[in-house]
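One chain comes next, on its own, written out as structure tokens in the form predicted on its own.
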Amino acid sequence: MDIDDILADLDRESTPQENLDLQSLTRSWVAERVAPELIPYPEELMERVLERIARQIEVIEEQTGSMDPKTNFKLIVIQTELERFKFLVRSFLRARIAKIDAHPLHYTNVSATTTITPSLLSLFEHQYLTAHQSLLSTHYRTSFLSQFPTQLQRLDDTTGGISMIDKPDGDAAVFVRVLRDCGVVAVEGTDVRCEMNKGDVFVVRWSAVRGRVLGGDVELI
């Protein structure tokens, strides 16, 4: 651990939890919008953020209508902070829902077999995915699949080694910033090798840095 790491730890210890949560939520929001696939759902972070939003809404409702100028100014500050959190949460969840809508069969299979901790999907996202896939399958079946032979009606057929399940593009390019030295990263299928040192910025295939992003060594920007 170098002096920069020690100073960063001291900064984290002296920074209020609310500010740390805002920084983490912002990073999660950026990562979710940039990554071609879902990032594991930050359950503990979202629980704290949603609880704080609920508390702020209660404070605003209780103090709205006060004639005290100081109270009114305080409410303006709280409402501004509240809107910032609400925007990040809404945009974060919309980005995740858009990915679920784009690849429902893929995430149905992944959520059924994954061993990722924390969970890839939240409880409500899992419920949404199940309902979405059920409606989609019913629509396809009544629209045209029922007219096909039984063996051709599956939406997740893998006959002949060709899968009908559409997956996120693992070769999509992403911009990353290195948070910790993590050695050489090889891009599969090429001769490209990247020496990733703390502070470096790269544009690289998602598949090459996915594990390091999930491990916290690299962040998406």
Contents of the next structure:
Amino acid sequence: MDIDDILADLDRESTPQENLDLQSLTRSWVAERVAPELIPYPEELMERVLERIARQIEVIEEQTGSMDPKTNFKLIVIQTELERFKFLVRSFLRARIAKIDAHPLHYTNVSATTTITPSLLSLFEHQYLTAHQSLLSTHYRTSFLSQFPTQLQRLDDTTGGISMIDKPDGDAAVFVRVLRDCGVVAVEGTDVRCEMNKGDVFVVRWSAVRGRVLGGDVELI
Amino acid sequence: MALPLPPGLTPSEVAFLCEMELVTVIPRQRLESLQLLGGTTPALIPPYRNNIPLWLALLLKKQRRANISPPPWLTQNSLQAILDFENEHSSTFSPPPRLPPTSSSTSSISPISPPFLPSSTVDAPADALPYHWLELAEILLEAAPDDFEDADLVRRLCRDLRETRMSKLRAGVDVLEAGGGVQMNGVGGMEVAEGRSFITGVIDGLRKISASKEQARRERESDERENGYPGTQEEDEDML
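Can I have the other form now, the form predicted together with its partner chain, not the form predicted on its own?
Shown next: the complete complex, the earlier chain at its head.
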């Protein structure tokens, strides 16, 4: 750790929480749009952001009455920014719903078997997943599954060596940027060894960098 | 309500990201400091220049409340020098601006990265293209051509740069293989967006072709580890 690092530390600590939250929300959004599987839900971050959005809407409602042109322009700026934030949050949540919809049984299993914190799904996402899945399976059963032989009626059959449950492709290639030196990263089953130094950009398998992305040493782009 | 888009950012999403970049403006009217969701904006007092996010700068520019100063790399001399570098080195992109020193790895605060780096303000380095170079140049040339000394020349140089770099990206397809692990330092945001589906498609396709070979190798390696061959232990740790 040299003097630059110490200065950087001080610099980062003095950055207001709002800026940091915007940065982490943007990073989470990009990661969720790019990664092949769900990334744990940033509970605290989302709580702070949503609360701030609600407060900002109140501010706008209070000031809309004034006809002063100066305040009016300020309001335009505030509203423009609010819309940008809402887009970020919405796109982030919608990308997550798309992933939940694509592999519902897989995420039901994962959220039932793991108790890691932060949890993979938010409370609402979990409710959505359970409700949606039970509606779907009831529908399937009443419309055609009930006419099948009993041993063929399950939707999550794993016997016979082949699992019916579709999983996201964990080995999909992703673009990453290295934020902290990570040393050599190996891709399992191949000869690929990448020396990841700060600032490098790589195309690499998601499974090889997953842990480092969650740890914040590497970011998806 | 689920997002009906494939993985990867669309060009308009990349432009949205680019609008968070800081740029330098010279205000023509006063604007007080505002409490925004993403932090407080600096008070704008003419004729002192200040750094604000691009989206705000564009709004002010549209209402003729400010002028935008183009970043130093977006000038004829710098672009020409970078273009020469790109032409001389046929296999690599010109190096990106240096990331700022990261705080120590124990710190819980994660390092800052584009688009939040001040890589497009007037104090930015003149000899390196930042991550969002293409988008930023396009947006500025579109919205504020009168703030450039010679907008047409800059536009032409940007197009040359883009073509040179795209041909490198296409030529780079030769080195793609099933494991990935291709280094692409200096690649731009829009270039990633354009090349993503093709590049990841090739890598994923190659992986599926060689999947059985890889599976066999994985089994052999885990056998070797169980039998206690020395030297394989370290690799195992890297994979965690």
